[in-house]
Amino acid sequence: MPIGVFDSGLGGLTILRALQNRLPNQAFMYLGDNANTPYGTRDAYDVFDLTTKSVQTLFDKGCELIILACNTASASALHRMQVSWLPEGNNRVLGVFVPMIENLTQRDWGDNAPPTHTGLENVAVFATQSTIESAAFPREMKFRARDVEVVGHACDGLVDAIEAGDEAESTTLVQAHVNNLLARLPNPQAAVLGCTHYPIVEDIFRAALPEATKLLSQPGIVADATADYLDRHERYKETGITQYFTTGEIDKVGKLAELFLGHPADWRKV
C-alpha cells in the first residue's frame, strides 16, 4: 500500500520530496487539489470538505496512511477528521504540526504528561491567513509547553509569487512579513516556517531572521518523523513508486510541479 501525501496544491511536494529522500524505496501517492487552491483563504468548513473528499480518493486508491502536507489543512480540518470522520479500520491520518511541536519541546506526542517549561519562551510562526486564525499552532503548543508566547503571522502574497516562481517579488514579501513580526517579537527563539510552500525561500527567511533564532523548516523534520512512524507500525511500509495526482489542469500543474520537484513528473487527473 502507498503512503498518501496530500496537498491543497504544489506545497506539499516539499514534503514528498523529503520523504522520498528519507525512504527512497517506499510507494507514495501525491494528489494535489489544485483545481481548489488555495485553501489558505478558505473558512474551515469548505477546507474540511476539500479535505476529506481528497483523503477518500486516496483511501480509495488503496492508501492505509495518509500525509496532510497542508498546514491548513492540518490546522482547520485534521482534528475533527480524526474524531468524527475517519472510517473504522487500520486507516489513519497525520499532519505537519505534530513533528514541529515535537521538534520545538523535545517531546513525543505520546507522551500525555501536563505541560512542563521546555526551555522555549517564544516561537514565531509564519503561515497562511487561515493557518494564523485556526489558532491550531498555539493551542497544540500548550499540551505540550508552558508559558510559551506564540505570534503568528500571515504572509499574504508569498504562495503567489512563489508559484510565478518570482524570485524578487518574494524575497520582498518575505523581508517585509519578518519585518512586521520583528516588530512585535524582536528576538524570536525560534521562528516555524509553517506553509509547505515557504521552504523554496527558507534562505531567504534565514537571512532576515536575527542569526540567534533557530529556523524549523517542515520537509525534513516530517520526513524524520514519518520515517520514525513507520519504523513503529511496519504495516505501512511498500516498496515501489511514486504516483502523481491532480484535480487541476495536468500540463499546467506540471510544469508549475517541477520548481518543487526538481524535476519533471507523470501526472494524472483525478
Ligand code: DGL
Given for the second form:
Amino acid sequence: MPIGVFDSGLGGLTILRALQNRLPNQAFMYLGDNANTPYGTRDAYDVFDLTTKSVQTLFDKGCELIILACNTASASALHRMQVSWLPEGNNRVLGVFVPMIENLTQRDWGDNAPPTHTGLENVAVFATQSTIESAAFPREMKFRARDVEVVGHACDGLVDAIEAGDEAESTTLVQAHVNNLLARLPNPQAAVLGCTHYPIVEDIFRAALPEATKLLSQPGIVADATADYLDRHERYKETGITQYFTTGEIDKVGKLAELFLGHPADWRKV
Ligand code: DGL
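Got the form predicted alone; any chance of the form predicted in complex with the named molecule too?
Time for the whole complex; same chain goes first.
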C-alpha cells in the first residue's frame, strides 16, 4: 500500500518532494485539503476535525502509514489523534515535528530517559499562528532537553504570499518576521522553519538570520527519518508511483502545485 502524505493544501508537497528523492521507488498517495486551506488560522478543534476526515480518506484508500506533512495538523491534532482516535491495528500516523526535535536534541524519540542538557540553549521557531498557539514544539522539547529557551513567532501572511508566488511580498514579510523574533532572541543558536510552505523561501530566511544560526530544513530531515522508520517497519514499504488527490478544484490546484513540485502532476478529486 502507498504511504499517505497529508497536508492542508500545497505546502506538504515540499515534504513529498524530499520523500520522493530519498525513497525513489516507494509508492505515495498525496492528499491536499485545498477546499479548507489554510489550517494555520483555524482553532485546534477545527484542525482536528479536518485532519481526521482527510486521514480517514487515506485509510479508506488503503494507506496504512500516513505522514502529516503539515506542521499545523502535527501540532494541533496529532497527539489527540494518537490517544483517542486512531483505530487499533497497523494504521500509523506520524508528524513532522518529532524528526526536528530528534535532530535538534540528538536524542531518539524512543529514548524515554528524563530530559538532559543537550548543548542546545535556545531555538527560534517560525510557524503559523495555530502552531505557535498550540505550544506543541516547546512542550515536546521539554520532554527531551533541559533549559532550552524556545522563542516562537507566527509569520502572518506568509503562506498566502508564497501561494500567490509573490516574491517581493514574501521577502518583505520574512525580513519583518525574522526581525521581530530577533528583537526577542538576538542570536538564536538554531532556527526551525515549522511550516511546510517556508522551505520555498528558505534562502530569504537564511539571509535574514544571523550567520551563526543553524537553520534546520524540515523536508530533508523528515525524509531521512521516514527512511529510517521504514527500515525498522518494512511492512509499510511498497514500490510504486505517486498519486495526487485534492479536495479542491483540480485545475487551480494543478497549476499552483507546479510551483512546489517543479513538474506537472495528474491531480484527482476525492
Ligand atoms: N501546511 C501548513 C503548515 O505546515 C501551512 C498552511 C496552512 O496554514 O494550512 O503549518
